[in-house]
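One chain comes next, on its own, written out as structure tokens in the form predicted on its own.
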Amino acid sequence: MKAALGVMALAAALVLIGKAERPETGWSFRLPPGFPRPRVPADNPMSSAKVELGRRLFYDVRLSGNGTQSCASCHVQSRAFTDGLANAVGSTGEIHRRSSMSLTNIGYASHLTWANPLVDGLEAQALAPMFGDAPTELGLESAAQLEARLAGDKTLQGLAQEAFGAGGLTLDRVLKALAAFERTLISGRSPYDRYVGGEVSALSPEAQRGLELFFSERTECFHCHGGFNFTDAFGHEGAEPERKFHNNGLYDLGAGAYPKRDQGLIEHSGRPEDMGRFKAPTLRNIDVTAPYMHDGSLATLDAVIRHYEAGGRGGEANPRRDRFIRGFILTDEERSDLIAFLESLTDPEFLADPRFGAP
């Protein structure tokens, strides 16, 4: 690991300790009906200037070592902030072992990667893509490199002063601004949401039948993809975060084993029972986030549903699969209905909202 990791540790400490910031005033998340307020750290209150600063940084290629990529390179708004690739590609061309996760409603996530339970804060999470080398994502060398690049940008420095006060645009402030912007990426105005709000015509008859299938004990989908955000890995203001991981039977190389390239939660816990356990991502905007699974190995929603119909690879013989992965039988019409429901979770307003786009 390179020397930049020392900078990461220092920056993480800054995030945890924090400096006295200006109080949160006049900020509204503009939440959809029924949505709770996202958790906001006491040392990083929301403000319009901070969110705008974070938006500009999110799209700024100066956040990569060679100046070729920004956060938005792997998190494209029209794809619900994914990139359409089975495996993400870093600024140096390195192909990653995992796909880029959607940032839809990321402010509600209880943990922020596919299988690391320790990464649970947006401020600290950004350190890994910025400075990490396993894999290399943005590939920055040091905080000094980043701060020097941004020092002469009058627009960014002005926003930093408005958001944080005197002191310039430091790494700590970059992390906080990015996190503030990401907390605004809230999606909750899909046809499904309108239907739940009383607009019965918002869902087609097919999608309504699919909704019933989704929330039935027959398919068991809702156990891992329930709640307002269609995931069981969530948290919000006033509620204790839920941190769950699941083995959905995606691989069975004998006794439920996963490929050595990526074995999930076991890499952090060391516990054999955690082999193949990954976070259940939100299903909001799932229609635009293909390919699916942590490694992008399933190309379509039809393939995903057929995987669960089969009870995962190995079926009942797979000893590690989650207890809700039991298999079921659908007719072609029912499978089409279930896909229609999943498509109804797409929020076109979110995918094109200029508040979240490039400046």
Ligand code: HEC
The other form holds:
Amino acid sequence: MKAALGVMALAAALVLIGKAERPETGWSFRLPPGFPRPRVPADNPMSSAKVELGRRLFYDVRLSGNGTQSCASCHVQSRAFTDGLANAVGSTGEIHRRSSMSLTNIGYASHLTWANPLVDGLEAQALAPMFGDAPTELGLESAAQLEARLAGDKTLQGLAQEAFGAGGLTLDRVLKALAAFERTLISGRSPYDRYVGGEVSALSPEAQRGLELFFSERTECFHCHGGFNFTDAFGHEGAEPERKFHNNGLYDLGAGAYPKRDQGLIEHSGRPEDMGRFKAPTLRNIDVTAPYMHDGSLATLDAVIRHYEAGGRGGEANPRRDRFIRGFILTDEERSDLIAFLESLTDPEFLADPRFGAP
Ligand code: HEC
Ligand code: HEC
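Okay, that was the form predicted on its own. Show me the form predicted together with this ligand next.
Full complex below, order starting with the chain above.
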């Protein structure tokens, strides 16, 4: 009994030390009002030097095999870190089957990429664009190749020393720094946020009517795009994330089937009910991230809303669409109200903040 208590006391003390020891002195996320703190892995605490290192790496074309691309080639700040293409194009010209994703508030994502339940850490995610060959994105050959390229860069090595101590800029540190930078990509100062904060005139009457529609049982948008980040695929410090995926009726080639080139979650789970299930992306800054959906197949917000109005492709006959994709009828005025609301989620400060821009 005594021994057990001792162990418990020790465990409790370790928890306390763990909290107290988090060496984030001088670091602040500068969270917008009402925003929770993003989850930060215990082995990758935030620091200014690390974030600055990550920012430089994010924009560094030495992260691609042939020196033509960086992360920022497909994740452009002014487009909320998307690229404006339906399908991303890698450094060797290979075309990705999917559309580049917004990195808005990416530190809050419960899981990463359009439909993979296993990618849940920013540190690990970056390996896919760096080294993946299905398709080739950045097209790096090996950790040694990258480390050798960066070895002579005094600025980066200095920042690595400051952020991690002796040991140089290894791949592991590159991944940690990129992730730390990505966790700072926080957007929460849109007109909508100001409105919620009490500045009623921040939203036009159209956008206010659109807000009512968005949060209504008529359109059901909020079920999958709810919460402070307008997605149900989120988590934060103190809140274990849930990995959610939905079929929003984008395709129905018969019996709810999606095109073979991309069928979503079912590719990982093998379960028929996961056909066409994808992550519901955040709708923050959605006005600047066209074209829409995992394959960029809807060009405008107008097209997106008409898609939901129709209840998706196949309508009621689609056996795989989510129960909240039921279809509804909007007048032209209501449709533009809803678009005005979605536009009010654009945060101009985020899109131009030099802290997130190229060094
Ligand atoms: C060739 C274009 C391209 C490059 C280069 C690229 N990405 Fe991406 N990124 C994408 C695409 C496409 C997706 C969606 C992938 C999927 O669903 O399979 C994505 C997804 C992501 C996601 C998941 C976002 C979410 O909401 O789940 C993160 C994080 C990310 N990229 C970070 C990076 C980082 C960091 C780099 C540099 C190391 C990088 N990307 C380089 C195209 C690119
Ligand atoms: C059942 C859950 C669900 C509901 C309800 C829902 N969505 Fe979605 N939404 C998704 C999913 C999942 C995706 C991604 C689908 C894909 O790429 O195949 C998505 C994608 C989007 C996109 C494109 C995002 C991007 O980055 O490309 C927009 C815009 C959008 N939804 C707006 C809305 C609006 C407006 C409503 C209400 C009319 C709504 N959604 C209702 C699940 C939902």
